[in-house]
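Next up: a single chain in structure tokens, the form predicted alone.
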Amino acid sequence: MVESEEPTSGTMADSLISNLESLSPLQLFERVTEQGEKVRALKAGKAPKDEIDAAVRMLLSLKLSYKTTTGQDYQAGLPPKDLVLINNGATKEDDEDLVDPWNVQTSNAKGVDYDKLIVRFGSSKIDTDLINRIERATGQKPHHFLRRGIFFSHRDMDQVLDAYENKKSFYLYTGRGPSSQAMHVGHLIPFMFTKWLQEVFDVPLVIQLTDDEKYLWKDMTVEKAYEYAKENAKDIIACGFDINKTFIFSDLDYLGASPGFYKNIVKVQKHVTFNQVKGIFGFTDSDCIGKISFPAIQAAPSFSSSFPQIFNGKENIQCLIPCAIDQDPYFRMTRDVAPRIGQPKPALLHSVFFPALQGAQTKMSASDPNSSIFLTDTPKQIKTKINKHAFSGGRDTIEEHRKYGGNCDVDVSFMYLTFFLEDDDRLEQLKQAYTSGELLTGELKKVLIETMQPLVAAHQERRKQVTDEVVKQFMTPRKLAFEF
């Protein structure tokens, strides 16, 4: 019998590489933490010299390979940001925008390439198929959001019209961080789409408070998060949610009063590692295990049995969640745990981001009060702010503009009317005009101050009516109008 030939250390080395090379950035980085603590294992157990010097070899191979995949050294406890947190493989060399949870950053006028962002984060484009299909299900005419690509991608949208075709009901949870006070009118987005989508369907609503995760991130005290989330709950349901179709929860009151919101909780923290939540979100060694452990806060509304009251202890009832697509890192975490704690993964609608009034670049920040048009702004503040910090995709002279036209792609005035404007003809014919140069940017810039002033007034308004009684309503656990 003749014997295998032993594999020499140049065969050995070549097969190392071209495993490696298939590795993902993250789980290059694994590897390496994986085999730095093998190297101290051994050194602490005092191994032979020669098994310890194989396996330093080995850290030292992977090391380089980390290097050379990502650009980066490798450093305990720091997984490769840019890489993971978008899930692709291209660098922040290759790729400008950057979207996690808590930064939105591109260098691009027009802002962030979404077309990019679906295929790096491996969702579906919400097409004319799609949307034709809702329109057919519901028998409305398809919100301007969906029909401007304002909501742009989907998971499993089919397969909740699936069902809903076959009298199978579903519920809709979204939420909202109350990080400040006042918010701003990006922050209605989620929640004009999500009362759209409650009254076409007719099915209950969860709205999520996170005044945890803001005082985990935010140099605020616990009583004051609270007191944001209950503040913020005005304006949610200033937007007009049926009281019987609609439950508002803060997570730091309910979660304690709520065995099966914390029972889900424990569940999907039992399912997902350390390693991969720092992959995920980018945590480090110093942020606090709060941090570390929240978004499984998050993940648990997925699932119908955080809401025995709603939906009768069933746990089976499918949850769709309309969000802006910088949350979708939670929400594929949760559709990674779902099936191994048997429950439906959830499916999701992403919208676009709401730009700044300096430009599209970053998201808004309700710290800035000059980044966007507050809810609370008066009719005065509105049209000032308008004025002065648009950007503007207009020439630099008159005659300029007149010969040459403005451009709506990076025109924020424009970009704002095709949020709020809900007529598609004045739509299209303010962009004609205004890329034809017969509108000027000041004449825009009017339009769109016609356009918000009501819509605020209007806002504050129907909040006045929404008293702390009502507000107490809202957040009560209860069975809503539903039979389950």
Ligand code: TYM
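For clarity, a rigid core is taken as the largest C-alpha set superposing within 1.5 Å between two forms. Positions refer to the first chain, counted from 1. All values derive from a computational prediction rather than experimental measurement. Compared with the form predicted together with the ligand:
- After superposition on the rigid core, displacement of the C-alpha of L439 between the two forms stays below 2 Å.
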Given for the second form:
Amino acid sequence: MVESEEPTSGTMADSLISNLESLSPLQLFERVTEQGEKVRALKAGKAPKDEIDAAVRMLLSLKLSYKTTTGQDYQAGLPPKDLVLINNGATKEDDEDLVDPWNVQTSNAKGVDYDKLIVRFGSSKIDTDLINRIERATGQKPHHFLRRGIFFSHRDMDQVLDAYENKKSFYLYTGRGPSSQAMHVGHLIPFMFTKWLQEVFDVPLVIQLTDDEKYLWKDMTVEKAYEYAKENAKDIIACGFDINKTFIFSDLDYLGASPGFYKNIVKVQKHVTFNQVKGIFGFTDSDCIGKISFPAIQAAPSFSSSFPQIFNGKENIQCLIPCAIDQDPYFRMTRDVAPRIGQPKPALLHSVFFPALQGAQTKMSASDPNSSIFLTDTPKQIKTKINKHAFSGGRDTIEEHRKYGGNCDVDVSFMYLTFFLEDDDRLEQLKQAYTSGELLTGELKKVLIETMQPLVAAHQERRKQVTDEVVKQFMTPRKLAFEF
Ligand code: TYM
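Mind pulling up the form predicted together with the ligand next to the form predicted alone we just looked at?
What follows is the entire complex, opening with the chain shown before.
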């Protein structure tokens, strides 16, 4: 039996193809896989020739539809590119970086190759044109996270701007998985940027605290997860969000309180199969069913009907999600489902990772205290951690350093300064001085310590002002200061 023959033409194939048109790339991928298995089973079972022939013709039609829809040839075990998650061994090349919601790992001291990631994830680069457009639309100087490529990738941001320029509003959605009491400075990145977006675009913001996710993934009680959610809400509020424009919610709380939210969750659940989440998130048969259905809960806030109190019951308000790129798999899935449940696809802005103190091979992670500067650290702890652990791009001896200069591309202190030192001229001076050997590692670390200590202390001061009552207000479902 040759599988390269043309699929049947005529009415049967035509009607098959028109039925297939309504399927998403992932559903098509699944249909091809199932059909391939069927053909193999028929052949192995020595089924009658005409039965095998019919099954092969169907397989070829399916492959053709898959190619027409995705622009990619079907490859067994490789879901369509836009949806592939890299933690799945079948899809990751040996020399590729590992990036998913739970892991970030690369062998390159300069960190993850983000340009390659854009290609692999099928997102778009935030280029100068887009940054200029944001500047024109808002009338504000672009945030240094944009100017310095810290937010480097997007999905459909140009559409958000098209609509915004035509006076069509949108809303922001971001979140946090409250895995412990203390957040680290890396977690501030999406929140600082979201605050800026909220200010310059003047739009509503919803912040999801996935205490349910942390209960499912970590060894903690439901009560503890909820407690952490409220504690983390204080840190988020301390970033300076406007109480009249921001709704923060815990899944454990809000899911029971909002039929709109739950309706969207079940809609997503109905349109994603176990095979699909296995392909995207790498779940296995032994993962609990809570994990398997969780992605629908992170997807649902992308739809405005999850918040009828804010959007006056309107269903089609565009959503924009700022996050680090580790969260993208959730939203690739969401964007795949959205048109099938009659909702707009959420747009995204992705940031790079704030590296661990030990180097950019991995991200700062709350589970490794020495990799992170926490928002609860004292000035002394910050100083000790930076001096002791921050990976240096300097030379082995002062003489060599003066002669050959340091390497800013791998130096963690310099990397941290690109995130937190806002003054472009000063940053450039430091770069020049370090690269030429004029500035030593200890001196660069001192600049970082003097930048981080007041930043963290100011955060702690603002957090102290956030009372339980303020948290309650932010977390009460209510109308915000916008008319829809
Ligand atoms: P979580 O708690 O792991 O992370 C919260 C936010 O911080 C980003 N992030 C980082 N950014 C830069 N450098 C790092 N080292 C770093 N580590 C984490 C994450 O990308 C995220 O934006 N499941 C999610 C919670 C969530 C969410 C969302 C996040 C629910 N809905 C919508 C973003 C958008 C989580 O556990 O995030």
